[in-house]
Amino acid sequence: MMGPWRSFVLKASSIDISTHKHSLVKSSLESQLKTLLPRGRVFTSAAQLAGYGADGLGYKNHIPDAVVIPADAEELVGFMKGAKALHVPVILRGAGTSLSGGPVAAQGGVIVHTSALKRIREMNVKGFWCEVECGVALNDLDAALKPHGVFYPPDPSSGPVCTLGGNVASNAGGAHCFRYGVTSNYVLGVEAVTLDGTVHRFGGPAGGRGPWREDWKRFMIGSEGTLAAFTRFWLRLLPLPEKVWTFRATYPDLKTTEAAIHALVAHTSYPAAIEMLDPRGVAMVESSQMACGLPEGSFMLLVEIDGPEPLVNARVEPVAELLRRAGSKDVMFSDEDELRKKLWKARKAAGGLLGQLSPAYVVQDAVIPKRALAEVLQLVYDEADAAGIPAVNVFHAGDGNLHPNFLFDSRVPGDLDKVELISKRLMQRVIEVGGTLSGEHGIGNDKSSYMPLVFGPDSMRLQLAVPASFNPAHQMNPLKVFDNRRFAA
């Protein structure tokens, strides 16, 4: 009688010891953090940490051991000076709108939330640049720039909340990147803090002002938090377009839609944006408050041209005729702000509307040559339909940046496995047709296992040498980009 009972007591005791040990470690970490930052900026309770378990990807949840919120750049520098001695991973996070599992604590550790660093320090309109802190929201910057007749072109759909730090970390794009390019085309300089608390400035505004030091900003852009903590940026600006026209055209099938996209890409009007919604995306928009009269069962193209007024006005009818020739019997266009904003609101809200259709969803991000557009989209539909997983395509058609959304229920056994298998087959086909893994979302921990599809062993080793030179133990955002990049305290 004593044998089984004694065994049970020992097992329960070992659990208690393990739990107690974890509690002591967490208490020690909290004490250390409070020596680096004021008490009110260190969070360790379960309720406080729950909101930091995932990013916009949602279904991969990793609760951190602690969250800290520096009040300004000086507090961030102070934290980084002591971060190495914490012996836990350090993860930078802005608004958390990432869609790749980038700013989550995949290996535990401390999340550094940089939302308080949100000053627009300088707007040099004559020099066409601005200096901003990493926590500035994208749309807030646009609103501040507009009265001065200039703008910052990158425009991801999460613009109302996403921060510039996250945009630079993932090299974000947006609807207008077909003409204007992605974030890397507009970053003139980066100020960053390495793990030893040293502040480095890489580049700066054109024309020269002060010591520029090393111009290594391209290492920083798209580094996904693996190299250093961003504090501020110098960004290139452009004059606001004098005139903008927005077109909406619907098509009966994928073939005619693809023909219209190819014609637009080759047209001398050089559109600023070419966006596509598939019939499921159209139905989703039309059943919401964003409804704008799109015909049921159609593919929709949203196209924009801009520039000097006489030139753009002269191009309106040729673009409309091009859309008709490709097979659309429903072409509308306008230069009226309210109508244009309504169309763009419907397009950019599509990601949020998906949450009304499904308990969970995964949005993928890959870039393909436009010649393979119909083929790869058909693969998405075939694989998803065969698995019983609804797929909705809403994406940047002009530059071939696909964003298929797979709707599933994580509570249903096997659903997530199906989604991950579809994603793997998609990425394999993307590479086979000459594409690549990410256009703007980054790799994070969602696509790190696909990296060998693109890069051989020698290339992977060289790429890993970059983060290893900044922090050899890989304490900064481990298990991101490379799935074998792990922190060992």
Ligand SMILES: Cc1cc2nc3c(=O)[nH]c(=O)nc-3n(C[C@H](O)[C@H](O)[C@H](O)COP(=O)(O)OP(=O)(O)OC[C@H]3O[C@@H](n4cnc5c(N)ncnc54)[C@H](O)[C@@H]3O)c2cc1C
Second form
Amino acid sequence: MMGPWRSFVLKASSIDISTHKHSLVKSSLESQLKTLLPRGRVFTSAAQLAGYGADGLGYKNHIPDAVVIPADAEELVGFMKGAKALHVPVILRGAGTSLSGGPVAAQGGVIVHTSALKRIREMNVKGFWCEVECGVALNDLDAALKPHGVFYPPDPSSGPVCTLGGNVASNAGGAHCFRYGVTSNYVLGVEAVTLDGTVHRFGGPAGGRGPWREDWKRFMIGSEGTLAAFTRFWLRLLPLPEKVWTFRATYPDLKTTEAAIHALVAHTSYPAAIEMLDPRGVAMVESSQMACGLPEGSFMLLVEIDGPEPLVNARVEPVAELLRRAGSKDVMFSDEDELRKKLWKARKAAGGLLGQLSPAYVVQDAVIPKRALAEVLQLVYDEADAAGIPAVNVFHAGDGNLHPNFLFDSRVPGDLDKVELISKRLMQRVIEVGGTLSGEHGIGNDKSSYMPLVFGPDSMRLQLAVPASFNPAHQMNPLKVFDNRRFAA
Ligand SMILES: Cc1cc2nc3c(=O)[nH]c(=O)nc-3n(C[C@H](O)[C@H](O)[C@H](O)COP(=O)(O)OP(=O)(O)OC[C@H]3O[C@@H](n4cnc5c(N)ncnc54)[C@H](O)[C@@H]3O)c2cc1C
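Please move on to the form predicted together with this ligand, as the form predicted on its own is already shown.
Up next: the whole complex, starting with the chain shown before.
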């Protein structure tokens, strides 16, 4: 009887000591932060930190030691000047919609929330570029550009809230990136602050590299907060298309859906978007407030063509015919703004609706050669059904960018293990068919354990050398992308 009691007492007292130590360290961190930023910009209470524990995935919680919200770029630079001496990790956070565990304090530390850096500094319509701060929400930029007849094409479905900073740091994609290309195609310049507080410019309104021989800008895009804090960007714009037609077509099974996708990709109408919702995805939309009369029980393709009016009008019937010939008995199309917007709203809300279906979900972001689409998706259904884990697929089919969502309850013992096993098997198959781990969400800490499936030790060493050259101690967003990339205080 004595043994367990004694060990309990010892444990309790050691917790007391470490809690005491922790609160001492925390109060010292707090007072240091208050020398770097005005008082109202530093947050350390449990209630203030609670909302910063997770990202869009929600099931892995890492509460930071502190959160700072700089009022502007100058305050962010001021913070970065003193950040190294804090000896804790520094994690940049935009809207926190990442689906890869990117903006969380996996090794503790300070989260820098960029929500106040939200100025659109210039819209140079004639030059087809704009200058924006990193905290600007994507849809706010769209709304500001539209009256001028221009647009910024990358369109992640999280557009109402996600920030340009998060988009650039994860090289975001979106539905229309099939034709228009992802974020990296539109970043002309990046302004970034390194850990010593030095402000660097990579490129600018005219694009290029800025005062650098190598193209460092390319390293910044998709760096997932591991290199520097972005403050602003210069982004390339395009003229708004004159005419847009949106199609929806349903298919009875995966094989015919895949055939329709191949036919669309090969067609000279060159669609802007080819999206797919599986029957569960359609049912989820139809049982929500986003219901828009989609026929249930089938796989659905959502396709869009755009461009000069006469040209696009001439392509409508050939595209509809192609969709029918591929096996659809139900092809609808429209150029009416209201109808089109309703369809897109339903598609883009799908990710958010998952949260209403299930307490937690894991979404994968694999990219595969499109010829393997039906085969890999079948594997997803087979594995998930066998494990009793519902899988919902809503994704950018034209890009071969799969997003299987595995719904589970993290409170049920064993559920997460099952999801992780299915995800691993899926990723192994993805690599075997010639695909890769991420198309747009980034690796974060959710997919870092899969990195060795794709990259050998030499390749991992070389890739790790990039963040190491910016911050050798790995103070910027540690434990992301690479499992072994720890901050050595
Ligand atoms: C419903 C839903 C739908 C989605 N659809 C898509 C989609 O279609 N396409 C797509 O690509 N993604 C999608 N996502 C994922 C996510 O929205 C994107 O990755 C987005 O780019 C993240 O932006 P954010 O502002 O939320 O960044 P956060 O989640 O806050 O951060 C993401 C990463 O960027 C880094 N970061 C943020 N700001 C800065 C900065 N100023 N400087 C340096 N690093 C920074 C963070 O450290 C982190 O590593 C979706 C997410 C949800 C919830």
